[in-house]
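Single chain ahead, by itself, as structure tokens, in the form predicted alone.
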Amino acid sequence: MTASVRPHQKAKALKPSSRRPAKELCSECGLCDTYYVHYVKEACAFINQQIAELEVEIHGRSRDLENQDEWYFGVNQDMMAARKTEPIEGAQWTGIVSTIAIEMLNRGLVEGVVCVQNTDEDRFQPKPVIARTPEEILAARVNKPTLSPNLSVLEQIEQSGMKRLLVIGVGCQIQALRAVEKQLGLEKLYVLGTPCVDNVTRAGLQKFLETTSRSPETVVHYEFMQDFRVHFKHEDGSIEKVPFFGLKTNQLKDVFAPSCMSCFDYVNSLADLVVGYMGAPFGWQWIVVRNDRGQEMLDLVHDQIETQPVMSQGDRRNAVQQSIPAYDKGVTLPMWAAQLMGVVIERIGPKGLEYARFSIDSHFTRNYLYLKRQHPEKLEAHVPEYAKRIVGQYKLPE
């Protein structure tokens, strides 16, 4: 007796050159590179925003809109700052994501891990893989700042007969994954999310590095940090810091992908466990446990990490309100003024969860304006209710 053919198995992946169903808002998540393109109209985060409905399916409830913390951080049952007591060499932070993935594989909880390595030719060109060994997971350490088709491996997963899987990914990928989860033939899916904002195409990344770093060709990775500076790590181990306020926004406005300019899922609402840094003190990682699967994953490494409670300090609101028109007009400060402003804000500015709120507010107000101007017809359905409430706290330019 042969297994029945499922509807998506008759579909054909789109050719790399063909126009994507989400058009210019496509985030290249990889779904359309597989026969799961069959479900794209329901699954794509930029065609059918359905965070609240999927939260109920995944976490058993959606955000409590009476609770402002959930507007920002989503459904969660625990939150903390953490770091590995023995960091992984070459990891972006201390290596918590890689360590959880390796533990899950070693203990037989999963048979494979969807993660992103880079191509041999280019450290910033993403190469999604299904890792089956600790070595393959370690080869994927460090965030890739470029759009990455993580879901392009989904066809291989179904064909391999794999039944237990961990997927590491960002919000738009995870929304599409959750929408097709029941079609993957899995018995158990774990999702480890990272927060994500302002991804770029490979060409956009080159422009960003060339306009911002003193040595673009030696940058290994970079991150927009809690001290209001972009930290570039170079091949020789040195860290270059450039203040946010000194970025050439007039030249950089078009480098971020239109999908990222239309995204309201910075904190990866549909993952089981989220590991980032923006709500934690400098040098620590920020962990959000969304459900029991997330707790199960975190428990695997409890003896390898130290933790502390999250903290929140300062008031972001003035800084956000002032930055809205400045960004909108592409204002760039001379570097001495940017350095000075960076020092002041580092002393008196928002810290911990308040810094995370600052970052979310700044991006959501910018993205709301972008959508209102570029795709007004999508504004009502595409912006989740929690994001409308966040944006509603501020006065926006026309």
Second form
Amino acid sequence: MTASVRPHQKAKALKPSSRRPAKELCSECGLCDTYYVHYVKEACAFINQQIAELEVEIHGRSRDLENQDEWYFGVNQDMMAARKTEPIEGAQWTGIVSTIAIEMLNRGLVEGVVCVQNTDEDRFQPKPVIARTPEEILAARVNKPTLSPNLSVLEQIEQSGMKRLLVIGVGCQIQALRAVEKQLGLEKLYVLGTPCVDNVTRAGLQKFLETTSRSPETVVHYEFMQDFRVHFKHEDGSIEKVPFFGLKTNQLKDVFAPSCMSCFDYVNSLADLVVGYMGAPFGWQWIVVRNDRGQEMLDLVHDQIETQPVMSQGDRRNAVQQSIPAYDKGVTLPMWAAQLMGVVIERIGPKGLEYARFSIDSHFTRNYLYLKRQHPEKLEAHVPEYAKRIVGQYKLPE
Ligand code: FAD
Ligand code: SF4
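Could the form predicted in complex with ligand FAD be given as well, to go with the form predicted alone?
Every chain and every other molecule in the complex is listed next, the one we just looked at coming first.
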């Protein structure tokens, strides 16, 4: 008997040099590097935004537009702050993502984990893999703050005959994955997401490091923190802190990838479980359980983490409204003023979930303006209804 050939298997991956169907909005999610390019017009997050429809398929309902919290955080059944009691050395935060993945593999829930390591030559150059051992998962710990073609390994799944899989990824990768999920021949797919914002190409990352850090070549990782500073961790373990308000926004305006300037899925709406940091107190991670499968994943590590309820403090709205024209005009404060403003805002500024709302509002208003100016024809269909409501709370420049 001959094995049946699925329609996509007749398709051919695009060559690395050929222009992607989403053109400059492509986030290099990896789908087009495989024969699943066959589904690109339906699956690509930048060609066919379909978050509400996919939420119904994955979570059983789309987010409740009468509930403001769901505008921001999506469908969820639980939310908390958490940290590992014994953090993983070298992880981005405390390593909850890597720990869940390792438990799922060790307990036989999955046969492989899609995650992203780095190349031998460059710690920030992404190398997507299907990890089959805890060591391979650990080698993928820490953010690669660059566009990463995680889905480029999808062909290997079908070829390997794997039936149970965990995929770790950011929103645009997960949207495309969900759209082709039924074609993968899997019995069970678990999705562990992280929030994601302001990603860059490898060249863009170099420019960001060179314009912002005192020692770009020794940066091991960085994060835009809840204390309104970028924290750069260097090879020698030292932490360099640069206030957001001191960033050279005029030089950095074109650093972020056009895909990320057009993204409204900061909180990874279609993952089963999301692990970030921005809704939690400093030093803690922020967990959003979207459905029962996400709860099942989180339960695996309950004896390795401590948790506390999420909190929310302050009022972000004025700060967001004021930052809109400042960003638009590319205003950069002198460093002493930026430091001072950082200290003041840290004391009185938004905390916990209100900080997460601050970050979402700031990015959605900026992205809405970007799309309106650069791709006005896409505005209506590409911006989800919840994002239109978030942006509608503010006065935007023309
Ligand atoms: P670790 O155990 O260190 O594991 C990290 C995992 O991330 C690894 O499994 C790896 O496969 C995966 N990964 C690394 N780089 C990429 C990539 N480029 N694409 C897809 N997967 C990747 N959280 C927020 O709350 N607010 C933010 O603004 C925010 N921005 C982010 C921007 C980027 C580009 C990324 C990748 C993540 C961002 N996060 C954000 C998530 C956060 O920084 C941590 O990744 C998350 O809290 C998990 O930490 P950890 O210690 O548990 O992860
Ligand atoms: Fe293809 Fe992904 Fe780029 Fe869309 S974002 S064009 S699916 S590689």
